[in-house]
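First, one chain by itself: the form predicted on its own, in structure tokens.
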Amino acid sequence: MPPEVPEAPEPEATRRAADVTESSRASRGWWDRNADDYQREHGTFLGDDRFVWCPEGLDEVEAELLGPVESLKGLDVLEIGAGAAQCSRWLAAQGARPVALDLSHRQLQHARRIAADYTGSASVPLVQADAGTLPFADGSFDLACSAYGALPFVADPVRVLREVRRVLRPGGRFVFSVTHPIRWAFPDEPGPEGLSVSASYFDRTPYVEQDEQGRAVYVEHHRTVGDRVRDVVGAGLRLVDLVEPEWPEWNTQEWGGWSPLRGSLIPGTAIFVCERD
């Protein structure tokens, strides 16, 4: 019989300092092993074609941040941490001509194979890249989004901010989910303990798991309500609004730390709606 293969030992969870090329480093490594678990788990929730903004599930075909659905088609589109290219493709089948990128080579290969599969006729340009260096032009986006990819993970969100902006055309508009700040006062459990307070919520420490070598292998990066909104106006784009959606009746399910019972009483996600000037 062949030697058992030890597991590898899970990571050490802890809070530290990480900079741009660490957290970086650590994102694409973790989706690229985990986007496999990822798109099994939460996939049939997403859908193939959906524009899923949250774990509360709050939908862009209802809420409408981009703008009016009609007013899609004929728009260029970018979307920034598109993991398997979902809202992409809901974008491309309302008319839009959007362009799917994440950091994560492993995210977008889910992203062709659903994409093979796909009965809608639109096709997605999928790029691979870091979002703190978008390889477009300026000026070359009606629109962009994020339903929770990459700012969460950046160590300089100012830096991709002022990327977006660059990218995007005078009035064009960038919308943005990420975990309600708020959460990071509280542990990331959906029941009962995942309801008291266990940490400041101004402590900006990073949020870290690492090997044995001390090395990040996924980094999570917390900013205040405050720190969003200075980010935002710090790299010159301008908020029109923030969305904090509540938990509907109809969601039953459980997403890592979101949950019915938490959803009830704390938001858990923050929905930025920016505009260029």
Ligand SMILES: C[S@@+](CC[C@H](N)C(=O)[O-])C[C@H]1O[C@@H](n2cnc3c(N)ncnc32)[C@H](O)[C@@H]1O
Contents of the next structure:
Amino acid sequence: MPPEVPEAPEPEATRRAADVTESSRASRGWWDRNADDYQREHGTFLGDDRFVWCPEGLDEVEAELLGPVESLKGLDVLEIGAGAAQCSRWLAAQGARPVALDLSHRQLQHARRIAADYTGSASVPLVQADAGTLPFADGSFDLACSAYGALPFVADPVRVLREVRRVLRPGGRFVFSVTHPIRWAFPDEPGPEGLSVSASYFDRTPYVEQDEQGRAVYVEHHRTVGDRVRDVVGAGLRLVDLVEPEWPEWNTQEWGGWSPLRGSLIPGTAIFVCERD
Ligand SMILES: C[S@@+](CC[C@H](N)C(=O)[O-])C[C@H]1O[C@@H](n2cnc3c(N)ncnc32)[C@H](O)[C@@H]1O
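For comparison with the form predicted on its own, would you give the structure of this protein in the form predicted together with the ligand?
Next comes the full complex, this chain leading.
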């Protein structure tokens, strides 16, 4: 009989400060440990080569937030926090030249797994790096995008936005989706208990899960809508649109705290469309 391995104790959920280094370390560890579950749970909804912006199911085919689909051909695109690179695979299928970047080795292994079985023609380079230090020369990309990648998890979003601005060519566009800031005022529950305000919208203290030694194992950072606008502008980008996708009737699927019930009443996602001059 193999020795019984004691189960790791549940991390403690709290609100406390978490700096750039601690947040990055926690994110990398959490996504490495949880990538398998994430892809098992959400892989079908995301599809192998669709570009889905959010749990509401908004698809780039209809949203065209990056520009008209037919204009993507030949463009260099950076996807940040790409996970298993589903969005990048869709971009490649449109004739773009995407690079999929993620902090998590295990998420990128899923990208490799899907690519190995993929029958489409598109192949996507994968890069493991932190969004706060992009390993690319200035002006390398025409477009950048991020579907819930990196920005909800970083302690210094302006640093990421400045990096994106640096690697974009003049006139380049960056579109990113994050949890809608108003959600931070409510419990992260899909049912009716997620409809009553339980915290201050103005409390920017990060949500942290920590282990027995007090080390962060998961971190999310809250920015108000105004903070996000100031972050974008402060990084030298222009905000050209802020999209709040409505919950569509066809989507009956819950995703954590995102559900048809809550989606019909309060926004769950904010998508920032930015450009550099
Ligand atoms: C919610 S998942 C989204 C993945 C993919 N865009 C999707 O829609 O499935 C967040 C991703 O961001 C990545 N991530 C978190 N912090 C990051 C950072 N600082 N730099 C780069 N990637 C990061 C995680 O590893 C994870 O793959």
